[in-house]
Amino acid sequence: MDEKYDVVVVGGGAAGLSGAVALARSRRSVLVVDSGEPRNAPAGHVHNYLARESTPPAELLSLGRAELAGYGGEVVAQTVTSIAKGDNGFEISLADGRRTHARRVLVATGLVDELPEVAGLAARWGRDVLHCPYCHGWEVRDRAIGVLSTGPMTVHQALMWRQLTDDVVVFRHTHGDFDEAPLLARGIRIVDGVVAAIEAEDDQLTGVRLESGTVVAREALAVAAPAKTRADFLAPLGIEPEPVEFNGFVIGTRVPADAAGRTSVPGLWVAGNVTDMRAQVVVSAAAGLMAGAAINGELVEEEAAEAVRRREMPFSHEVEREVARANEHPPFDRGSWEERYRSQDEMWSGRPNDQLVTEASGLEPGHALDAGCGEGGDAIWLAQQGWRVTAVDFSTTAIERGRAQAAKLGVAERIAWVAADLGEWVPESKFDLVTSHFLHVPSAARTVAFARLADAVAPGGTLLVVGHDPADTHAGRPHMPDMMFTAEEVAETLDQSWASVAADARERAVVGTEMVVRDTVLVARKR
């Protein structure tokens, strides 16, 4: 929740999960926030979903969540209360007070059916009080069906149900002004009077009771209830649902969007019933896929444009940009580092750090710990020299890149990758070499992490800690004193179990430039 995702999907129904899976399969980081209130929860089964016919709605969603998890997507059971747009994306607030961030947002929160106030009707909604002949018609074919007239859809709805049975009754109820001719021509009976209640016996609908007390035997009742979008939380963004009309009458609302789901707010997309009240489950799933693919395409174009800009940017300007960014948002937390890694295809050169090569080249290969491994340049080099390596970093994006590169270079079996926060992670074994380069965390967390790293060195092993020298005021270094330290400061924390401790500062040329910077280097050998 502290990370900035590529996409946050609001609503975990067919549309939301389908869009999320499409994005996760494109290696996007995706979080689905779902309140657990699907519109079709009362229904026993999903229909007209090719190869998933008669699947219970809850089972379909469970299968969808499992598919999403298989591609690295996440789901949190919570309700979104608001979405705010800033210069760098969206901030999403949840009902429990938590917040998360995203480059894009896909809203798939669906509809709420506004049922008529008839006693017993709501309790049977989705079971034998039905709204859609395509969703439920086959299951009540050849039965006695009633149609409750509540709006302009009465005639159309009654004729649709007549396709499935020859026993259809229309109850005038509160909307008696409709064209009777088509109904009578098709043998559909019309009953006057307001409906008071639904009769049921042994958990089965048995009839419809009028205010007069008359009960008309029926086995199912169709209701064309108006439906309202679940989108109130979008109002601060200027998104207002628009009415959906049928024959001049309003039958529901929708969030306006184009065919792909793009709204008037850049970066905000919608899919499923929230924008298309006619969409059945399979249609909503397809709309989610379309929106997910469109969002990914938009991000691809954005990233390509940024890559071109960075490629054409003079180095001095690039340094200034990175310094300004670092000064504004110190990269101490997991979310900031994830954002930095995801903003470009490759952050580091892939070459091992100079001080590691200098100090480890003369050591007998054993088991090494690379703490704060980043994209794995040091870990891969050690593996190539014959070391077994445990590589730890709290950026999952960096870990994935390191793992892929290790496999490409044929050393995957020699490296164990661990996604963990070094401020909390406790090594389970001892190492012949423990190395950490440029660990950018606040001083308090760094002290704890270095103490654990020192304790993880096996007898006779080596501790190598390299950082930015605080005295180095080169323009290419962001001015963040809290992430810099001296080797002497680290040496002061070591106890008497060390045979030798060397702390000094070394100059190093920056790859691809004429710059020379200073590293502070601690090399300690354990007794």
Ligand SMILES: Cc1cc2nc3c(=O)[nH]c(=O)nc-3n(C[C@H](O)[C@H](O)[C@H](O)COP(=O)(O)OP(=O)(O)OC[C@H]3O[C@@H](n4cnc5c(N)ncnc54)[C@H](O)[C@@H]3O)c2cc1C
Second form
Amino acid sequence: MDEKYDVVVVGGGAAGLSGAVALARSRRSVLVVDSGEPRNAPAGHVHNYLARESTPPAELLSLGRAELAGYGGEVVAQTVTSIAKGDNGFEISLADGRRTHARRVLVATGLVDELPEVAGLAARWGRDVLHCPYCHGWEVRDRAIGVLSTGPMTVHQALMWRQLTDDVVVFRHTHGDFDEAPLLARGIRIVDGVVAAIEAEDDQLTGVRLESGTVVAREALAVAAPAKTRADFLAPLGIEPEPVEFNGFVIGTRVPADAAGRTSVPGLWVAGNVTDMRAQVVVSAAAGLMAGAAINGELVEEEAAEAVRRREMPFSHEVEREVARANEHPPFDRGSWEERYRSQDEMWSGRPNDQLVTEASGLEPGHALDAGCGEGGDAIWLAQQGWRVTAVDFSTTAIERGRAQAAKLGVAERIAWVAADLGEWVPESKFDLVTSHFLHVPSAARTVAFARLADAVAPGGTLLVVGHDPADTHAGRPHMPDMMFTAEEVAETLDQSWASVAADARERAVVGTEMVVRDTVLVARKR
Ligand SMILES: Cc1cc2nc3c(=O)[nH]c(=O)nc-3n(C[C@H](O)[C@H](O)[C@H](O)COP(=O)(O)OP(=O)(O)OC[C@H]3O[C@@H](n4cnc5c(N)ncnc54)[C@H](O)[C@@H]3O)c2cc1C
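Now the other one: the form predicted together with the ligand, given that the block above is the form predicted on its own.
Starting with the chain above, the whole complex follows.
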């Protein structure tokens, strides 16, 4: 009870239990709160429920509760007094003072039949004072049936009961203004006067007594009672029951909802008689199932959206932290890079950069320079492809990690690790491949550094420079405009010693996210 459920179902009749079973079978945590007064409780049996014909109402619900328990759903015998909606779902208060919480609420509280004030009538309700020919008609076929006229349903009701017996009497009672023609044509008698009481003997209805004292012998009495939806406790949420009309007359109320049971309050659903006064037991059960399935569908969608958000969140947070750090300490000095590496066990994935794999896969392995090698993902991959590699970075922490990883992967002897600042370091030899990925240095220093790297390429060798494209304004990108450059800008600094220069901006999917970013890619071959 203290925990938060996926769904709390208010009302454990056919609609509520059926919705709860659908939800529990979908592995939702479900609590049913039920005050134990289903509408048909006075009736001996449930009819027109396929394959459960004549099951007593209490037995049907007890079977439903057992099914629900089998799937892990819970039922508590209580009355819900109020429901409050917060940012994070619903708080449901019970009459005993307890509270529980849920992401969604399914209200299946049914309705109240507002019985006419006739002495002895309420006591016989559901037994031989009847409302529905489908629920009880067969059981009183060929018997003497009376119809109490209290509203616009009189003629319709009388004709329905006439289908089941030749002996129907309509009592004008409080609503004598109806079309008599169809009744008389079908052999239905009409009795004037107000009904005062129901007569019974040996717990059987025997007659209808008028105020005049006349008793008309009857074995059953049909009553069309107005139906009041049980939804007063939803008023603070802004749920206003609406009238249900028949032939232009109001015959009851319902909580407005769409076909699946979705109300005007997001997350609050209804099913059964509370929204559909005509729903039989099997129809209410079906509506509960529909609402339960729709609620599960809504939760599935919500969880998927949340998963997408979470999946992107760590990256965004990382970027946010990086930007904040960048604003505080410029990230291009040795100290701040060192600090970044030390602040976590592993900064990069260890995978080689996509553009390196694309460009170097077709090259004959020789001697490569990885400028700004970080933890050595690219250098190690090159070594695994057969290259001898000089890997340079000014973070000794990153270099040590690269060295350890290379040893682990059996390529230690192929890589020379150099802890040095690329702004100062002058290579002692030329390289068949000089590669630099995402070297975060400001524009002035970058020009000098790239010129030095270009100079380090041996005749016939390749220069590969990859960076962040300045046009990449993707929300997840760090805002460091001075660190971003186009391949064309780098190309302009190259002299005539190059046989080919290709400047490109390539889209790349960021691993583990649905983000697509743009890489600046310069590939130049020396004559
Ligand atoms: C006398 C009679 C006989 C009937 N016979 C038949 C029949 O043979 N066949 C048939 O198909 N239909 C029959 N019906 C219609 C049948 O009763 C309804 O179709 C059915 O009950 C609707 O189911 P429901 O789940 O919507 O509501 P209900 O069965 O009325 O269940 C609502 C539940 O919600 C609970 N509740 C209400 N408010 C709260 C609250 N605030 N907190 C917690 N719990 C609450 C109630 O206690 C109740 O248990 C009959 C109706 C009557 C009046």
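Numbering follows the first chain given and starts at 1. Keep in mind it's a predicted model, so treat the numbers as computed, not measured. In this text, rigid core is short for the largest set of C-alphas that superpose within 1.5 Å between two forms.
Participant: Is G376 displaced by at least 2 Å at its C-alpha between the two forms when the rigid core is overlaid?
Facilitator: Shift at G376: 2 Å or more after core fit.
Participant: Inspect the rigid-core superposition and answer whether the C-alpha of W498 shifts by 2 angstroms or more between the two forms.
Facilitator: The answer is yes, as the C-alpha of W498 shifts between the two forms by 2 Å or more after core alignment.
Participant: Would W425 count as moving between the two forms, using a Cα shift of 2 angstroms or more after superposing the core as the test?
Facilitator: Yes, shifts by 2 Å or more.
Participant: Superpose the two forms on the rigid core, then give the C-alpha shift of R401 between the two forms in Å.
Facilitator: R401 C-alpha displacement between the two forms, core-aligned: 36.0 Å.
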